[in-house]
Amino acid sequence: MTVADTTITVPDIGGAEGAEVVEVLVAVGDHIELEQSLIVLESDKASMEIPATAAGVVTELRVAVGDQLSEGDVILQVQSDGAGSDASMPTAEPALGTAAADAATAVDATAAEPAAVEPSAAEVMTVTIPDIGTDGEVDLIELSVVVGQSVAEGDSLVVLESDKASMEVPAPASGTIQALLVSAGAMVREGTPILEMLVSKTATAASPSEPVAAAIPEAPAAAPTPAAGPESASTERPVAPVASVSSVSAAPNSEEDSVYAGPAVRKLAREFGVALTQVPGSGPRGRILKEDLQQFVANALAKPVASTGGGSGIPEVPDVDFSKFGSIDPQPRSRLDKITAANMTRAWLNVPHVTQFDDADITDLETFRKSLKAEAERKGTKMTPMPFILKACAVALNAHPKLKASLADGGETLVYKHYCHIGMAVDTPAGLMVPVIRDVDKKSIWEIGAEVLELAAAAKDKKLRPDQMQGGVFTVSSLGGIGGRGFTPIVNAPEVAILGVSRADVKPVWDGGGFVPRTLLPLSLSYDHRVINGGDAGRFLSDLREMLTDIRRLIL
């Protein structure tokens, strides 16, 4: 018995170029049998197992998972005996039976004849089910086109499924779908008409069934069991080396393999990096379609950043069914509420916060403000403490410019601003809004007071323009009209500081000779510790407190 090295190559796989190797089923040193599966290829149309064309021992493996192969590419070399070589085919051309050989001869004869190119008229082509490797009926589980749709040659028309394979039938030519002759759920077999399409005569010079049959490789019968005798093996052995169409995956026994999806969907899922077990299917019997996969990815990308902590890796708080404890009334949050929540979460997770507290003695400021009541009425307005606080902040910010700066270039640059626009947090029925008063340092107390009232009213009426909420260098958040003795405001990034103002109270203060009643205003300064240190914040807060205690300092 002679020993010879046989090279096994990729057979005709229906014209698929660059089919991907998704699984290698053998290794060097393995003894393989004739028709044993060697590798699994997958194109955008089908998954195919490439069978051995010779028996023997694998001496060299030329492919790996992820390689792109086409017809004629070398898969491996096998050391086989003479008998095995005789039974195999040394070339990429399959050994055909008598009937198949006759059909091949007819095809060759047709191909040898020059295509008759007729005028650019169009004609209706009836597309039928090609040779699908079985004489029985298979289930047509999906229609991939609709009437009036334009298709290119090779586009999927329908999806078939048998107990052994899932396969897509491609268009034999480019054209327009004229009529559908079948519906999803129908049982079809080779030769069953499935649709009519309008194509040019030049595109139909060849028989429409030929390219379709080439695009869907014939599925072989199940390999004989070891107990079968030689006679049985010779009569039942399928034509070699035709690739079997199936929806195999890299792990045939994995949970993914049980998912109801076609080869094209599985390939797309691998490209997306999505586990098909997580994707709900909307096709017949729960089959996963490409649209299902695309929608799953779109939904995943659309999830708000705040739900995952902005990429911080912080686990989400699990949902609780509160209805089991009593009656509830779920209300959807407003868009403004959700935007505020996302912004606050981002700022809290990215900005290292520090808050410093102090009290400003505003006894004299309040006496002066109340003395302006009559003048305010004549002007048709009213004077609140907020204009004085904003003006004092503007003067203090110009004296300490770092507190109105911002980080840029990933923290490599500190941007100092020569303008002084200050945001003012306003509580509205829709949620928190922060209108910005521009050039506070250049305006009078009366001008600031009028703008405060105007912007607060616009915020509550939802009439603020986008430009009226942009450009702030610092923010003041006042709870003075509500109450509280102090709080820790969150920095409104990219700003680096924010001032919280709480309710003023009359308290006893030691003046060196005794306790006297004084009106004290609690202040809370939160700042970004990447930019502002304790000394910067302490000096700013001290200057601000002194200006509020003696408002004459505002003009110095």
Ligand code: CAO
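For clarity, a rigid core is taken as the largest C-alpha set superposing within 1.5 Å between two forms. Computed from a predicted structure; not experimentally measured. Numbering follows the first chain given and starts at 1. Compared with the form predicted in complex with the ligand:
- Annotation for A275: C-alpha shift of 2 angstroms or more between these two forms, rigid core superposed.
- After superposition on the rigid core, the Cα atom of E153 is displaced by 2 Å or more between these two forms.
- Core-superposed comparison between these two forms: the CA of L143 exceeds or equals a 2 Å shift.
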Second form
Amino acid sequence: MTVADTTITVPDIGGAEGAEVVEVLVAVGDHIELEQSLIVLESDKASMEIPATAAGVVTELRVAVGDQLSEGDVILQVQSDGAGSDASMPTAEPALGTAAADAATAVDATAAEPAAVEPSAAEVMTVTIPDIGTDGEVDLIELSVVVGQSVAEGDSLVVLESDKASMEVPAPASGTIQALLVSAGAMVREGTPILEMLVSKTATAASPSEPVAAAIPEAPAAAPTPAAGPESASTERPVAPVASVSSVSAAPNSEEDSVYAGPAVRKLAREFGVALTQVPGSGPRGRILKEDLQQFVANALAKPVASTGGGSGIPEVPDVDFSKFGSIDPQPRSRLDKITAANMTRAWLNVPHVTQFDDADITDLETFRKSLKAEAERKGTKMTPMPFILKACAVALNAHPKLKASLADGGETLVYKHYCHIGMAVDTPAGLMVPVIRDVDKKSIWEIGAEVLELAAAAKDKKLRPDQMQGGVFTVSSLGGIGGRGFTPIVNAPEVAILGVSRADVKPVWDGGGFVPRTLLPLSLSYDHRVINGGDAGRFLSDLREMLTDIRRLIL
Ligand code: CAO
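Just the form predicted alone so far, so send over the form predicted in complex with the ligand.
Every component of the complex follows; first up is the chain already shown.
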């Protein structure tokens, strides 16, 4: 590898004198690649990224934002590692004259603006319409480039529209648009010349005695084409077939065109499918930088699905200025509330929910539970229906293990669990928490009761540890102490089922001979219909109901 000091100067910028440096994209010490953008110049007509004509480490930067530059002004000094040309070296003088003269037959000399590509390493290529899958003419509906514009390989040059699709014709190589040979509205077919561009000359064109210049790589073709031989960077060089590069795509809109961004950023935005009109630019005069686009995409991915909606392509609920209707008091939501909102939305959107309802006759259970009241007080605890419900769930879950399984591998696998840790939704001033009682199936009702009290208190005092909220296979959400006749709980994914418990009430029940007063406990079982079908859920709920109706069944 040859190491040499290389001076990179401002190339021919279309005769623009004193174009302003609006951005410096590199710093001393940076390693730059060939064709990497160095600075952004802005004339009264256009903004241009000036590409590196040599690769290496920047040793000296001669320009700053605000400087006025013209062709030939020094931009920077590079300690070249041999992967580029010395823009100031006369030995790299190319055969531009010949190539330009060849092209002159096809180019309107007055239309041909000078290029941003270093003339000493460039030649003219005529780009034609590639194979577009039809012999007939199609409408050229849009020119995506202007004379003088630098384009990267693959950037859209023109947009075609047939009666079936709209297609972009990509640039077959990086370079600068020299002349446009068609205008919007023209009818074109395969082989129609559309524009001339100056492209980096192939390595073979450089002086063999100059290894630095000889190391300029030929810009690769956008996609392999049968006709593209190794020396095909000429006027006959075919463009890649549209279908293999951009296939059917939406035509860029004119709003996008008015956005202040360079071609590299535009290309990246197209790859991400981001509308640049939505991206705030942090560069000088609002120019959209690559970092802005990256940040925009990162934000979009990280953005929790807002409580008001959004995500998954679902239109967001618009913000309303409630103060228009009366006095308001906006309060920041707690972190827990926001996490809960995101979790609920995620589960709601991902899990196809079904909810099934039943009533358990807990008349006998209630008689028994109340008989334990004094004993509970002696033990310093409290016996609510909750421990019985949890215990009954554990027994029913072990009998119906699918209800405590989880989907994995994107739905390819169903993970069955040999443990039975059950979560319990707890309403706290800070928000909803779900502590998990471990091994409910192995614990006595007294032990479970003690843990319900302990974990509910810890949740309300914000003393729960993360490990006390993990590992649940199923959740019970009891609103029994609060009221209501039934509700449809949201599955706590990746669990596949959740039991909602509402307030028990004494109701008249027909016993075959007459109505008798019975205490009925409303149960609602929501389940993930990808895993649980109605039969699974019905059998589970029936077993659960029977166990709560006759708690002797818990020990069978
Ligand atoms: N029917 C009738 N009475 C009930 C009942 C039911 N299903 N469940 C509880 N009760 C009674 C209790 O027996 C208790 O009365 P006594 O003091 O006279 O015995 C009273 O209601 C209060 O019970 P509790 O709510 O303090 O205790 P619990 O064991 O039933 O529940 C806990 C504990 C932590 C689950 C509960 O306090 C809680 O936070 N519930 C809300 C859960 C929630 O928010 N779910 C919604 C999640 S989805 O938005």
